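Presented below, as structure tokens, is a lone chain in the form predicted on its own.
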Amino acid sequence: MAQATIGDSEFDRDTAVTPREDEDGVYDAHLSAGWTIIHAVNGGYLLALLGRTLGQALPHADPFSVTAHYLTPSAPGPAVVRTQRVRTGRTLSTGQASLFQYDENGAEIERIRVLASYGDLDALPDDVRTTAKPPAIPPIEHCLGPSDAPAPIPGSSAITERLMLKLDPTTLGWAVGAPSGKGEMRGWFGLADGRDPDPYSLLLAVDALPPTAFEMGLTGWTPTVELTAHIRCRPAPGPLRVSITTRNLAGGFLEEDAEVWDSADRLVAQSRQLARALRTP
């Protein structure tokens, strides 16, 4: 199968929106069932869809900082995105977007609300001063994907068929009933059709790995409450490396800090999210 290209991929089609001719800043969307976890639509996919929408609505196309509050679970099907320009400057534009779906009576229910700043990643200076280092992950051929699991993985679903996801075996104790107790998840990430990464797919990458709660011994769903992603530069072609850590689970909530590195060993995205840790009965 030929490798998909940016703009001609299932990911691009499933995050596309259509502007309404009669309503400025309003877009129609369809949430694909292909990006679900169990029955809910993946939060990273939603972030990417809203990120692409704001890239169309604002004069700058590249997301720099995106903060999302997940209000109610999204379901596959039609949706509407309402956007608003907050501020427009020479180097940064700020806007907000909300995604709505409909209840059985046709009333709109807000699913997710985003506030974001956009700019031009190609205009950033080359100067980098950092102490950050790429995560130590074994080569892809020594990592494991959903098809390598000895039994069905909790939470696996349609989204796994659309991802190239190979996880570090040292973060997979949960898959064989022996979680390490550490809040760590690491792996190689890409789209299954071979499409190279771009700023929008980075918004997916920060929330596409299994939750760190699995390796802490929890097997329930961990719905995101709030997520902030920073896109640091345009990623180079090739697979990404994603590292996610949790240091504190307390009061039924945990944080997840993610780093995304590209094939040129550059830190291309960072995120922090607050999630609920729901225990199974």
Given for the second form:
Number of protein chains: 2
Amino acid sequence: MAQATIGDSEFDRDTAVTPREDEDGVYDAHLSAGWTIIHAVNGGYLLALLGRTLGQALPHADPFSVTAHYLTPSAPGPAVVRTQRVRTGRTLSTGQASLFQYDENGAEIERIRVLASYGDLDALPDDVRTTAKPPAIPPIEHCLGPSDAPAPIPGSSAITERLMLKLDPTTLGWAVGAPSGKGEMRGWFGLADGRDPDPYSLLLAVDALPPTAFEMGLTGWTPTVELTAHIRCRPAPGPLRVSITTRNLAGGFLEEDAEVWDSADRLVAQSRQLARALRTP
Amino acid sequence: MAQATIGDSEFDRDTAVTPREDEDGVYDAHLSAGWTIIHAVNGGYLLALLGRTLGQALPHADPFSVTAHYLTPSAPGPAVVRTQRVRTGRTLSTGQASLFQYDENGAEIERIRVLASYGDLDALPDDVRTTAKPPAIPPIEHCLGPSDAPAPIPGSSAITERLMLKLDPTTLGWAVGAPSGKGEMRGWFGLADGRDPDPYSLLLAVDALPPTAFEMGLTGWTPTVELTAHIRCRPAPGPLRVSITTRNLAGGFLEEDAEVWDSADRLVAQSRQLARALRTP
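Previous: the form predicted on its own; requested now: the form predicted in complex with a further copy of the same chain:
Once more the chain from above appears, this time first in line as the rest of the complex follows.
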């Protein structure tokens, strides 16, 4: 199979939306069953779809800061995105988007609300004074994915077929019943069809690894309450390195901080989410 | 002067809003000139005012995750806050708020838009499994505030009279012309009238220290594009310790990560903002 390209890949097709001709800023969407974990639609896929929609609705195409509040669980199938231009500026524009699905009577139910500021990543100066260092992750051939024994990722999930996800074995103890107790998850990330990363796929990357809670010995679901992603640089072609850290699990909530580094060793995205640590039933 | 209390302090009076009897969810406000830095109204004060307003508008009173996009500069004077209930849940409710001021023709100009989820901090279980450690800050008597030579904080700002801000001398090099080059700012934080912290004053605390950019040798303004704060615990009485870190200054933007610790050594708030690093004129 030829390598997929940006604009012509499964990810691009599954995040495409169609503007309604009779309603300005309203887009019809279809949530693909191909990006589900167990039965839940992956939050990063939904963020990418909404981020791409806002990129069409706003005068600036690149997400700089995107915040999503997850209101009700999304399901594969038809959806509508209603966008609003909040402010249009020279270098930054701010917009809002809501994803709705339909109940049995056809009434709209809001799934996710997003508030975001967009700009032009290619217009940024080249100055870099970061003190951040790329995460220490073994070479990709020494990392493990769903297809690799002895540490298959539990749960049959359609999304695993669409991702190139190779996790650092030192953060995979949970998969063999021996969680490290540390709130860390690291690995290599790409799209299975070889499509290179772009700012929208970075929104998928920040929420695509297994939850750090697994390495902390929790087995329950950790649904996202809110996730904010900062896209800091257009990613270079090639696989990404993603590092997720949790420092504070308290009161039944935890934060997950994600860093995404590209093949040019640039910190291309930072994100933080607040998630609930639900008791195992 | 007797110590001010929660509900009866300058901070409480200056963040109070009045619901309009004829418009549900709409509140009149007055932005106090007492919380300005040079001529700009402090972003943390504005976040606290909006956070408190949403606490009145939503069925839950405590901010859990609050995101603000700063659209246009606020000025002291009259303002109006328009709120919307996005979702009401059993443990969490989500709401939106916009702060408007008026142009010379009386037309509303949006200053800030907030999207937030609220809950009940007192209803959270006591489990704490944090690996985070409190920042290493010298005893308060060894830290320096605006009134302490040899490191007064430049710029005459009304807000400095309302804060108890004592900064770690190791992050004050910028004030004596010798910035460390590190993106770090640490100190003790409280309200000058002795009012104890609560979830709303934590929203002030996360954006009240001098910008980390000063210690990185930048002298220009670093306006906030977006700030997200997670309130993780109701703070115990007494002074707070605030630590702010910047790891990635690139492309004319930087993130500022803040941690707030209370007198009981609990991590009570985490925040991250994306700010622009403007060239000095």
